[in-house]
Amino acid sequence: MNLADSGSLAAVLNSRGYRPVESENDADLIIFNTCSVREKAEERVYGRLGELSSLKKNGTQKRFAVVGCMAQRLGERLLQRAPYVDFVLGPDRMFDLPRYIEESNGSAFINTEFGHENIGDLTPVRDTPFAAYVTISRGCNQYCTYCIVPYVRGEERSYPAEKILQQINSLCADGVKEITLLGQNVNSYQDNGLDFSALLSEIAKKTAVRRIRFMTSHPKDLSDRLIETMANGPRMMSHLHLPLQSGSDRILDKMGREYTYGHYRSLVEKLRATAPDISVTTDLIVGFPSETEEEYQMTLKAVEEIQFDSAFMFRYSPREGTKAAQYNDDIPDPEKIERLTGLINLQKEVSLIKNRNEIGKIWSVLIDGFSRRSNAVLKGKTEGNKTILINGDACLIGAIKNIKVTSADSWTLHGELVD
């Protein structure tokens, strides 16, 4: 979502005559689009701001803008710690940045109001010509006890299906072959009686896009109809990111997740029964307040039972303003780190097994560029959203090709082009 917002903000700035530069030294305006999900993310922003503050101290006219969730959460308090920042704008107000620059009288400007009538009309600048993010909703109504997102992104708002279809058709005309639909909870999308499953069907019928992905899904809203659409809908990629968070029902209830581990596991079983090759990924948190060693072991058992293809794993970090911040954070940090390390090691083993099971399979892959390590190796994403590396010429970039998996490690597949 932050990548999509950054792309939309770049599009707005481009339309007003701004141009990106390679170096902060050459920039008149430096923008930090921020995340507040974890404290570490905010501390990194403060660290980077501190590093760049010297650019202002030498008498230059550079301006700093901090936008997004951290700006929304902290508002004026951000200026107390970083008084050299010029603009503090929440996730919905960042798109007015050019106007605020023009109206600024030299003093710092703060706006954290929710609501912006034109966000749904913005087409983001893309990192690649062949794939694009399409935001279908903003905000969240879940209020999980540990999560700051509903407070910094506001209530859930779904964009009209007609506008979403128009944007996708425009992207396809510009060469896009794969889209990722974005929302804090795409499963709860609603537009005049049209739910998310129906939206997916409309996209398949009324646009030319060749590959459809989406994220993120909430287990409590994952319907049988959506599972059927994922399994049998044309051009749907065989991947679902479905956050579990914990294997303990008591902890899930204390997190406000509104499902049990048994319900979650039954959803995965339905998915794999209807789409046997589907890749299932997840989010997991260890060290949530009052989590016992036994409950931590339940999470490890869940990983062993479900066999996730990969996972984003975190140790609990209290976020001011959430309900969980009022709980006694009673698990020492060294214990959280130890639990997280154990979880990561287990998931690494599971991911290796899952990836090695891919050897010999042939996947349709959108080749989107070069490997980070070598311009002699191309990379792409399988239908299951796994990175795969192949040897090939640069002329293949942007093509959708059949690739046979030949080897694998815990993080990456390796393959070869087949007819």
The other form holds:
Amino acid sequence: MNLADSGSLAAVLNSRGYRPVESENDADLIIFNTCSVREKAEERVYGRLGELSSLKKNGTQKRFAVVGCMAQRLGERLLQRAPYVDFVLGPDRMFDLPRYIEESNGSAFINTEFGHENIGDLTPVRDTPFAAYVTISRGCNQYCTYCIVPYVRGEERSYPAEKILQQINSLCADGVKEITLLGQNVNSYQDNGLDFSALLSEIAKKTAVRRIRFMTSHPKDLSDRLIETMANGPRMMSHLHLPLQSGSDRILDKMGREYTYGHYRSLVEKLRATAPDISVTTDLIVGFPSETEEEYQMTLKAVEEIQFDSAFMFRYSPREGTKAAQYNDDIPDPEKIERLTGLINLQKEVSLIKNRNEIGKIWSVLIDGFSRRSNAVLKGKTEGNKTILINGDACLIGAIKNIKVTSADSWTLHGELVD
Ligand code: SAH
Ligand code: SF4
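Now that the form predicted alone has been shown, please provide the structure of the form predicted together with S-adenosyl-L-homocysteine.
Starting with the chain above, the whole complex follows.
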């Protein structure tokens, strides 16, 4: 979501004549688009701000903008710790940055109002010419007890389907072949009676985009209709990111997730019965307040039973103002780290098994560039959202090709072009 917002902000700045530069030293304005989900992310921003503040002390005319969730959460308090910051703008206000710069009178400026984000019809700047994020809703009404997102991103608002279709069409005209629809909970998308499954059908019907992905789905709202659309809908990629968070029903209840592990498992079973090759990925938290060793083991058991293709794994980080922040954060840090390490090691083994199972399969792959290590090797994404490396000619970049998986490790597949 932050990458998508950064792309929109870059488009707004470009349209007003601003240009990106390679190094902080050359910049007149340095923007930090921030995350508040865990404390560590915020500490990193302070660290980086501290390092760069010397550039300002040198007497240069640089200005600093801290935008996004951390700006929203801390507002005025951010200036107490980093008084050299010029603009503090919440996730919806960041797109007004050019106006604030033009109107600025030299003193720090803070705005954390929600809503009416002014992105206009601009096409967001993106990392690759062939794939793009498309935000379909902002905010969240779910209030999971550990999570800061509803407080810093405000109420859930769905964008009109018409606007989403328009944006996808202009992205396609600009060379995009794959889109990822974004929302904190895409399954609760609503536009005048049009729900998420219907939106997917509209996109398939009314745009030329070749590959459709989305993130994130809340298990409590994953309908049979959506499972059916995922399995049989045209141009749908074969991947579902479905955050489980914990394998213990008591912890899930304390997290306010509104489903049990049994329900989650039955969803995955249904999904795999309908679409056997689909990859399923998840988010997991260890060390939630009062999580016992036994309950942690239930999360490990869930990982073994469900066999996720991959997972984002976190140790619980209390966030001020959330319901869980009132609970006793009683799992000591070294214990949280130990639990997290155990979980990561297990998932690594499972990912290896899942990836090795891919050997011999043929996937349609969007080849989007060179591998990080070598310009002789191309990289792409399978339908299941796995990175695959391929020996091939640079002229294949941007193409969608059938690739046969030939080998695999825990993180990456290797493959060859099929005639
Ligand atoms: N809307 C998405 C996730 C947003 S946050 C969803 O519901 O899936 C991404 C992930 O960060 C969450 O799924 C959760 O696993 C993790 N997370 C959120 N708050 C956290 C906290 N306080 N401590 C540790 N992990 C957290
Ligand atoms: Fe946070 Fe839950 Fe909303 Fe996801 S659904 S953003 S975890 S409150």
